[in-house]
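In the block that follows, a single chain appears as structure tokens, in the form predicted alone.
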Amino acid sequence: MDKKFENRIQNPLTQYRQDGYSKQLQEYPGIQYEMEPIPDCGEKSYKGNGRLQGRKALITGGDSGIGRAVAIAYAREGADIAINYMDSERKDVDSLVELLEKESKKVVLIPGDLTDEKFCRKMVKEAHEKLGGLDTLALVAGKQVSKTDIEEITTEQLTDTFNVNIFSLFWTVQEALSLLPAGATIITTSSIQAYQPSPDLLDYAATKSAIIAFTRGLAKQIASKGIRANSVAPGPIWTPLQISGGQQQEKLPKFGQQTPLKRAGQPAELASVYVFLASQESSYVTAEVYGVTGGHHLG
């Protein structure tokens, strides 16, 4: 077993797995309890302090990987939670409801296609409605595929990562603004992508280069109604993203192992950096961009 978040000091490179992953092929967009070995989301981990007591929170992507991790810590914080995911992700979100259920909070789950206009409009509305209120958008869910030659990405690959990783972000934002109250916050997902792009993955590079501009410009937009958004771009993170085509299978048993830290990084290290950016202690913090990348600078 990895050694856990706990008290005393530990030394980052050693805290969780050294080694690379085994080859591991999924279909889209992958189940984390069939994964090997299964990401740390923090489910023993996290322990809350009542950082986000009374917060509403939507989270997209929330069934694994970072969305998990953040859905975890938010409900331990003491925040209701709306969970978005996609139909074929039923057993890890099963799975989450149960830990969820034992936190005595508020879980209402929000299954559906991020690629549809008409259902993320939908999916805020009903996150309000069934919350009783909104103040909180983590928008984790993201689509990452893996191609060697710019001639082998398709139009529908093309469209769908677009519509996933930035115009979602549209929609869902345009739906809620009217919804949040001040004091609200809007977190995105950008990546290290968009600052170091590996060149088997353009699309999504540039999608997560995109997500930082729309971070920064709504950030500004939006001050005067007193709501802040902020961007968290991860480094390489053990998630289902990497084993349904977001990576090159032959370069699994070396994932990660390539930042200063030499491993690639559990959700669990990212939960800590959506709760601050969700609460009061980040109040005169908008328009930036956090990295959790083990080493590898932003810029």
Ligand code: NAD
Second form
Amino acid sequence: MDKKFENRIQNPLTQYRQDGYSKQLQEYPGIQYEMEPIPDCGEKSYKGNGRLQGRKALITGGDSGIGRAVAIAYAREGADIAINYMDSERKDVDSLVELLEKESKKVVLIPGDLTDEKFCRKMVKEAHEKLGGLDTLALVAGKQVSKTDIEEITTEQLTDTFNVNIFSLFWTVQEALSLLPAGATIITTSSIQAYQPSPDLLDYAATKSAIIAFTRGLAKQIASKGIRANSVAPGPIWTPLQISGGQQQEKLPKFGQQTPLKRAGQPAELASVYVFLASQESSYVTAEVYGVTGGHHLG
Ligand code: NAD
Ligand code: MG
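The structure above corresponds to the form predicted alone; please provide the structure of the form predicted in complex with this ligand.
Shown next: the complete complex, the earlier chain at its head.
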């Protein structure tokens, strides 16, 4: 191969880890710093090209996994970012802030619990105030608890999952709409589970379907304001969600290997879709769902 192109093209089958993962269990919501191996959120690989220069973005779940990859990418593309996370995730946040501050990026921290309506509303106001504006919502936070029997799903689990995954989107968007200018973008995070629900993720899959209906309806409602809304639907991605109760432990050794690309994805592989959907490059894209699934296509 021509030396010039050697770094640009890579076999996706072998680009990231193909082996499975060892069983490991952490308390929800998990710390990625303590995972083996640590997920790749693009810390070393993501290179920005000014695609979000001057933008001001609120990212929920920005401490770890997909949200962390989005935070790194948005910051390196030139956006000022505000990150929401849970108090217990401080260790992941500290390492992220250290990384981005070395690169002179602006990062505002807004810890808090998305099951709390008052907090969701406060989070939006604070992001707007501290960033000096707000034009991008990357709503990535999510809760997933695996239960093989519907009778084992407690009302507390059901309520928490719906609160984090869908209710918080309503509260956050309600509070943000009057602050968002024309050209602003909203990106939600659905899942392959909305299309091919696993038998052990009934409540989670239901919320991920709801997110798609919410995002598409919202996109049509706010199109006249010049604000776009889209969703990303990941397949199996190696993140703390999977090792903090979101997955049956016995599935970890072969996690992701049933996809056509025969491996789990890494959070870094999602970042550019969130960048595209936030940026002006996607100006004619709204009410859309983008799959990043390793080949388990949507629909
Ligand atoms: P992750 O654990 O790194 O991120 C989830 C984040 O949600 C946590 O970091 C936490 O900050 C946040 N969160 C959870 N409960 C919260 C609460 N009550 N208050 C505030 N924040 C809360 O895992 P991830 O896999 O990167 O998850 C990101 C999104 O991707 C989620 O919406 C998830 O459903 C979705 N997703 C993940 C996969 C996958 O295979 N990992 C597949 C499809 C969809
Ligand atoms: Mg986390």
